[in-house]
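There is one chain below, alone, in structure tokens, taken in the form predicted on its own.
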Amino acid sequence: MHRYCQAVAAATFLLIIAGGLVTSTGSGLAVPDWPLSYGQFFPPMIGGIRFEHTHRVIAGTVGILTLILSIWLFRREQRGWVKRLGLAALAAVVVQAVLGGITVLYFLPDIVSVTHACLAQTFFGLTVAIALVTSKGWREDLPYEFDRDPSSLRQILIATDVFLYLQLILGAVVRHTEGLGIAFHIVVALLVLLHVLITLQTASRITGEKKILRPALSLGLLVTIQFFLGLGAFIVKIVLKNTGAVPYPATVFFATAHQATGALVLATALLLTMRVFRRLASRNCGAPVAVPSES
């Protein structure tokens, strides 16, 4: 089950990249009908059609994979809250499909396009969370004694997650409204960068646990990459937009890579938060701590 959940999360990330390419290439209305494409299951893959139809095919595949996942969890999983995560993922993918159809049939209304973008990354986060909680490591996590009081790390992570999701919303607004709210997006980006740096410093100060330090370091690396991708996207899409000095592939690359890396940042922050809360819950429950046997 865990391997399958990982595959669903990977397929969802591929779907986010495909959706990003649709927006970056301006192919959102390349196919005027829905759910078929020009009344066909497989239309001629030319121009923007290849981006939009590929996105639909991947989305349909992810939908089927999610349906199988939710049924599997319902039949085999003993934890009720994990079953509910599976149902939430299924509900999210159904709503996402409906929003995708509305964006086409009603010619890309901004509010629907922004909601569609935000829900996509929310769904990705759900698949990552399900993959984590079905892993052997999650079930076998033992209480961990932090070197110092971990409450500060918990509070910082919550604040970081809130800023990241706000940044996701602002990024979707900027992307689907040709730059509206770009100033707020930049300000929150700096707040996210600051909070991630504080998270890294706090995590390294209170623990040497690899399951916490590794995702913390990964989060720092991803946010650094995201910062430079965002800078590149700002330059090619805002500063040099009408100069003709930027090749078209560069514009598509920066916009799509910025969106996809944002999804990884959000998922990594969620994974780190869940691991910290898991360790604290295990410790508070008083589960037995493993003691190495003497040779």
Given for the second form:
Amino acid sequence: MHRYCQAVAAATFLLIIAGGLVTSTGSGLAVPDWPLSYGQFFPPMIGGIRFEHTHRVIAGTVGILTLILSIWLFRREQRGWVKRLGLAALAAVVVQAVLGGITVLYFLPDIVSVTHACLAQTFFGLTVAIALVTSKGWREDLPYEFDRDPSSLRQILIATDVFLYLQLILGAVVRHTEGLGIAFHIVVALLVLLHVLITLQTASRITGEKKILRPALSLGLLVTIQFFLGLGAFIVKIVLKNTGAVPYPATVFFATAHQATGALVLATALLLTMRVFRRLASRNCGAPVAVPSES
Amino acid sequence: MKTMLALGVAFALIFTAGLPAADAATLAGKVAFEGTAPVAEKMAMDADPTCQMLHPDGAVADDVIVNSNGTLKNVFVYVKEGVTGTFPAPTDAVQFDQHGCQYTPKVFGIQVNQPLEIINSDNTLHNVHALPQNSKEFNLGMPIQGMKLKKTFTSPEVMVKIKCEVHPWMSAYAGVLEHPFYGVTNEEGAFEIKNLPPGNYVVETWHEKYGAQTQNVTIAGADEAKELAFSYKG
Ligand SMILES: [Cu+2]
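The form predicted on its own done, now the form predicted together with its partner chain:
Now the complete complex, all chains and molecules, led by this one.
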């Protein structure tokens, strides 16, 4: 079950890259109809259709995987809230598909494209969360006593998550409006960087637990990479726009990599937050949480 | 007096119908190009093997075409201000072809509500996407060779961009007007606007890369033939 959930999350990450390539190559309207492509399941793979149709095929696959996931969780999972997570993922994937269709049929209205982009990463977060809570480690976690008062870590994590999600929305706006709100996006980037550094420092100060320190370190590393990818995207897409100085593949690379790494940052932050809160919950209860058996 | 009135009405009708009138003028001219012509960029058509095969020697960008006589092709020339009366849309369609993975014509004029016949002459799939601000946008797949579609633009607009979403290098521009007083420069950089009634006009030229220019023109009447000269700097 856990393995399957991991596979769904991995497929979703692939889907985010495919979707990013559609935007980066400007192929969003290469297929004018929806849900079929030129009235077919498999149109000729030429020009922009290659990106748009690949995105549709992967999206269809993820949709089916999610349907199976939610049914599986509904029948086998004992925790009601995990079942609901599965249903939420299914609902998200359906809404996401409809948004994808609307954006094609109405010629990419910015608001729909931005929502489609944000929901994509939210859905990715959901699949990662489901994979995490179905893991053995999550079920068997013993209450963990922090070396020091963990409330500061909890606060900084919440702030980091809020800034990261805001950053996702801002990033999607910048991407789909060719630079609107870029200053705001840069300011929040600095805030995110600062908060992630504080998170890393706080985490290492109050605990030696690997399951917290590792994602915290990954988060720091990913955010650093993300910062430079963002800088690269900013330079090639906005500073050097229309100068002809940038080879086309470079603009595609920076914009898509920045977006995909953003998804990883968000997912890592979510994973870290959930692990920390899981441990805090255990401590408050004072006893290990009952562990339902793996199906 | 009555016959005078009837004659006047008849003349007015003829004018408003945009039919050739006895004292209408022809506006002709050339659009020169000064400086050195930019080297046309090579267009990579490898995104679609069919397109690539149609251009065995390689295709070049068609946004700037400087003619051998030092003039500029594909400049849209039209009467921007001064036209009075109404001009019903012709029922003849403007032919717009997708051929060799390029648009023919690249720049054209069309009247409001005049049918635009879009043709796919290629043995590949095209996707014609018009991006008007004032009329309804459309994005239509034309997957079959020989396929034809008819569309119209319902409001004037200079220019409406048309592009193919499958082949990013394909683009064309339509000047949508409420009257028939427009032309496009040809292989000699020449244009011609016929049957323009007497009056004071503002004539504008538009080019995809080099932008717009205007000139004032007065047509005094009686079979006048006015010559206009425009010039763009490279
Ligand atoms: Cu095409």
